[in-house]
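Have a look below at one chain only, the form predicted alone, in structure tokens format.
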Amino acid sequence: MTDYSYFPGCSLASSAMEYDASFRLVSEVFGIGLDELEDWTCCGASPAPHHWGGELGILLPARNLHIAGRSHPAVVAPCAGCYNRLKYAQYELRRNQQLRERVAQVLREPVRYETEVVNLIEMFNREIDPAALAARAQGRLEEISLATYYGCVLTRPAEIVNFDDPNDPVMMEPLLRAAGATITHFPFKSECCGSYMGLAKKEIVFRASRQIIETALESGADAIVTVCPLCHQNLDLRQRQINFAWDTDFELPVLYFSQVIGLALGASPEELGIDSHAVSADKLLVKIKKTANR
């Protein structure tokens, strides 16, 4: 197996620690080495300096790329926002010599920026053999239907991130199917959940996230699967607020991709941090337990 530089980013080190825990657990089971970047900093996605223009939106992720370039040939960024910012910085550095020189001036040495940047889905597909996962899963997820939600920044802009189909991504599906799960037809898999608009105009997030949850339920899903901490926050943490605002009664669990793989491996909900989510996954977990005990 391969060793990767690991960039957790702000979310996995704070509000999405369950994502970090489940990612590390699955990686350890399959012998994937994770070498967390020393002295990493925010990639710029959270305060969104890239929206302001200027060099800060490149300098922040470029510094992390530079640190990653000291060790392994690839760096994994599980957070969709971090992945997007690292890919964008790399794209700009490759095509702009003046920018490279400016970053080198700030870093006080030539910037290392050619480290391969991969997301969690790419890494798992590369390092986990579906047959090996199926053998370990032993059909634990056979009664579970899942809506795979990629969000809008994991695959876009397509010419920069170059990952999957931007309108109909499918790369979560092989491993989830190998784990025994059924993948529902979910046409909202790459729609925006409202992103950061929840800070300024909650009604935009409520409307966008409501459509995603409602469509997932209509597809017959027992849960939504995502890889983005911000998407998870809008769909899970705000689900009760959406119910209040729209007089709905949604109770649809939202799990990280690594948590679902962890459940297939037999890891406990506590190990995977599922008990920290706002929407209870108890009904889903009962179905998985019944299948495992057959």
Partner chain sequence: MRIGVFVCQCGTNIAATVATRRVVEAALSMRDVFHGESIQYTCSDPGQRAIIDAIQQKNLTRVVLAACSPRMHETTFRRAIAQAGMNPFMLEMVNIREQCSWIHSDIDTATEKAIDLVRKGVARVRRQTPLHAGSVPVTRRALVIGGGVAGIQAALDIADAGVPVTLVEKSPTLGGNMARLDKTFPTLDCSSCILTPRMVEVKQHENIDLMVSSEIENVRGYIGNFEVDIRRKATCVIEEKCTGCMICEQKCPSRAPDDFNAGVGESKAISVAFPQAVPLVAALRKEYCRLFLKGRCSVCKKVCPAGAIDYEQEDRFVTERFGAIVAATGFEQFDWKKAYPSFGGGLYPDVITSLEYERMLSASGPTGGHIRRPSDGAEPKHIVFISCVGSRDESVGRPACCGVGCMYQAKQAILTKEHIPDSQSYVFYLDVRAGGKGYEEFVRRATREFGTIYVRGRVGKVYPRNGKLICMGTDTLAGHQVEVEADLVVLAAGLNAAGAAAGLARKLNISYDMYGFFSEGHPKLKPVETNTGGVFLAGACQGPKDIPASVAQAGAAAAKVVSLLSRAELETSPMVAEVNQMKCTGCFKCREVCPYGAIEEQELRGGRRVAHVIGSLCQGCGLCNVACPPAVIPLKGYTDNQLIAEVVEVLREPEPASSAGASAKAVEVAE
Given for the second form:
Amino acid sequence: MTDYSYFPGCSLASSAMEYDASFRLVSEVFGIGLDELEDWTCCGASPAPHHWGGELGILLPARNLHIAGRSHPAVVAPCAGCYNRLKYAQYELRRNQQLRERVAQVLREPVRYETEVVNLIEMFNREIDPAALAARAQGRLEEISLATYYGCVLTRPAEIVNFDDPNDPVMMEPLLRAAGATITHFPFKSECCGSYMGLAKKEIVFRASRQIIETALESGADAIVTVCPLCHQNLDLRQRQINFAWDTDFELPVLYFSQVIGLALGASPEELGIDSHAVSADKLLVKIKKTANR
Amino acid sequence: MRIGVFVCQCGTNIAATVATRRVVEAALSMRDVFHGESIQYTCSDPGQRAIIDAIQQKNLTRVVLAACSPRMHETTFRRAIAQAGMNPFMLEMVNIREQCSWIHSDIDTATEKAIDLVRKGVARVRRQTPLHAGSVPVTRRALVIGGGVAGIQAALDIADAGVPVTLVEKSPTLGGNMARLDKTFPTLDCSSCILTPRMVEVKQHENIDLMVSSEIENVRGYIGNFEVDIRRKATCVIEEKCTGCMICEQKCPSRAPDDFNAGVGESKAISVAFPQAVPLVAALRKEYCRLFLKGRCSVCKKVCPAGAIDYEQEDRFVTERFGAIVAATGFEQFDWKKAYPSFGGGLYPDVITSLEYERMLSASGPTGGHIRRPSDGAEPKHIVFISCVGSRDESVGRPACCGVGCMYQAKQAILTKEHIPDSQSYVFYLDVRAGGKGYEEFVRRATREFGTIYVRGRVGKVYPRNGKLICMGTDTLAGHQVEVEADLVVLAAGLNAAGAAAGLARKLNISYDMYGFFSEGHPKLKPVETNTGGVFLAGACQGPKDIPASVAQAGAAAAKVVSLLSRAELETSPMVAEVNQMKCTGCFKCREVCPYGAIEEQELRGGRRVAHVIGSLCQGCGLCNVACPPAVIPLKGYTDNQLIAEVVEVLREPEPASSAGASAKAVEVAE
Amino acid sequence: MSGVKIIGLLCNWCSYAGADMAGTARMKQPAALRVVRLPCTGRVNPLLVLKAFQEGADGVLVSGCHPGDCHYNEGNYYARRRLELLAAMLPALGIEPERFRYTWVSASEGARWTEVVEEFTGRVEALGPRDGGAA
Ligand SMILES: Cc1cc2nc3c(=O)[nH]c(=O)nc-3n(C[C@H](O)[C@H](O)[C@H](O)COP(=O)(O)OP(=O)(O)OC[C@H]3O[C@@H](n4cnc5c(N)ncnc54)[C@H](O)[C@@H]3O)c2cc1C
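Please supply the coordinates for the form predicted in complex with the partner chain, as a counterpart to the form predicted alone shown previously.
What follows is the entire complex, opening with the chain shown before.
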């Protein structure tokens, strides 16, 4: 198995530690080596590209990319936002000589920017053989229906990230199906959740995320699967606020892709940090247990 | 060789700036010039007379005419010298008006330039050889491919002019897409009421040979002389015997999709396309027939009172000769399902196309003119029309406008209100394009009289919620998002050329664009011609068009065909390329660059393969001439020798007029 | 006269007609240009341009229909490719590239044609007559 440089980003090191834990767990099971970047910094996230003339929006991810260039041929960024920033920086560096010079000036050495940037779905698809997963999963997820939610920045802008069909992404499906899960027809899989508007204008998140949860429920899903910590925050952490704002009574767990794969492998909800979520996944876990005891 | 140089004064138009007399004098010192003359108006009757007289009296063999632009009067003077018994191509016009006297003010400068130009003209005409317009015999019969409204119109117009026509239609009936429409914008007249009589007329016309269930297999030949193989597909029904009683259809046990009804409703393996079909005959589709699939059945044969069923029938081929061809193969709607997963990609039965909706509106359609949701048969109250699905949408790689969507959406919204008075229609649009006569007013009626709500913006997503379809979009005028709960969603899917258009284009040797639409000969000046002489276009096969435009183009194509076939022989321009086959190496670079497919392979005795220019197809552009590595395809009238001589002579410092030469020749200056 | 000689190779359908149009509108122009009419710029053999220089032309101007407007649909595209290559070769032959220009002028662009002639003549005059020649 290949080893990857690993760029956790701020979320996986703080608010989404369960994402980090489940990601490491699954990687270990399948023998994928993860080398955390030394001295990594924030990827720039949403604010950097929009402030200080936007330069930091490139400099920050460029620096991380540069560090990644020291070790393995590919760097994995599980957070959709980090993935997007790294891809963006790489895209700009490839086509802009002046920018390369500017970054080199800041780094005090020529910038390395050709390390391949992959997201978690990409890496799992590459490294995990669906048949091997199916063998280990023993049909644990057979009773489970999942709405796969990709959000917006993982696939867009398409010409920069170049990952899956932005309007109809499907890359989570092969492994989830191998684990036995049913994928629902979920028209909102690449719709925006409201993103960082959760800070400035909550109503936007309430509206956008409500539609996502509502449609996922209508599709018959037991849970939403995501790879983005910010989406997770809006859909899980704010689900109560959404219920309060709209007088609804949604109770739809939102799990990270790696957590679902972890469950399929038989890992405990605690190991995977599922107990740290705001919306209880108990019903889903009971279903899985029942199937396992069959 | 005896050259005459005539210098026109054009009143003062030339003479005021160019000293024509000096030009004549200079000309007389040039090699082989035996006559020089300045004339007040060469194009006038006396002027032409003077030229003819000089030619005859002085036995001139070539003429240089320094006057206005050849684009103005070249034909006039060719005719004049032909009258004098000369080959009309032994003339060179030198432009000393538009490109000399009119753009300069200094007499010396202008005169000096005029002399240079005359020297250039003399050099060129010295290398001119007599050219003879060729001629090819013409087969006085036209082929029309496609029996939609455009093909019908073209066939009738040509046939009415007394020219025999063969109309080849691939489906079992005439009518095309127009036969599927309910009513038509902008007048809301019933489509079949205006179309069916014309279909019958085609069937009955003594000059029209109608071949339905037929396709073009192969095309050989060229303008005036096409030879076409037509495949007459086996329908297991003997056309001459079938009475169209439809008993076979009623009794047939094999269900099949309903092509005519755009897939709305169902049909049988043997069926008549629709009750007004012309010809009114049944056709059997083997791919759905129990007999052909399972080996057992023959119900239709048993019940047919006319004995018209023949299971043994096989495809037949007929070969016919035609002088001209009109392609009128129309359009089909773009398959939106793959490109728009955001509208469910075909998963939601209540998201339908505009053509399917058209069949629902039609009283003779599968729902008997009642608008019904496909999912549960309920009458929809809220109908959303989404425009530009697969047109004007670069995100799916289809930037072109569909040309008719805005108009038929307004029509469908109006008809919806007429069918269901308590319904509400919404149209999501990008811009309303209503450029035709009476069109804008029609769209206004849809909003003002029929209360259609127009929302400017795209719909981003359609998804089901509580049995309804939610259409999420933006209102770009109000600047906010909108959501409409719909019972039925109708998509104005963009247009493509009919399925097999590209294949047909290759057979006809014409070009087509990314949507399969055939390319016209010139975007402005040859809208119904193609790059291949004798092949014309009519209707939506050339690009999206509504019925009036299709009919107009069909009429224009018919006029071109009739004028072409009104001649027994076609005169071909002699200024075409010609291969020196002795020196041709057979590399066929010329064939690659020729825009007209005018170059063919010929085998010489001894088996050597060389290029040959089909004179009647060559348009004389000269591309092959330059592309030819050994330079052995001269373009007649523009040979390398001529062009080089022009360049060399015009750059040569003029020698002082040799008085010896001049005195030997007579100088006449008409004052 | 300025003393320079310029050869113009014009397609019959667009640029020659555009030059006629300039004349019809009596737009005055420098007189160094001598126009040769061709069916299409696709008929312009690059060797003809070189021949003109060899015979002492101080400048050569080729003009045809705008891309997309060619009377023969694609002749000017061929011309563009051929002449682009030719332009790149001129310095190697000792001819200043400024002495050669190809452009597109439509039948309705009399004013533009006049500008092209003025500009090009000015450019060639500034370089002066060619001494020697490439041959
Ligand atoms: C939903 C909708 C509504 C419309 N409403 C209106 C309206 O209200 N008013 C209006 O003016 N216009 C309307 N139009 C446009 C109108 O349909 C077209 O202008 C018209 O049908 C074009 O006629 P046509 O003969 O060129 O092509 P078609 O109608 O497409 O006919 C082409 C014919 O050629 C045949 N064919 C195809 N390929 C071959 C082949 N290879 N060999 C032999 N035969 C072949 C086909 O079977 C068909 O019979 C509408 C279009 C749509 C999609």
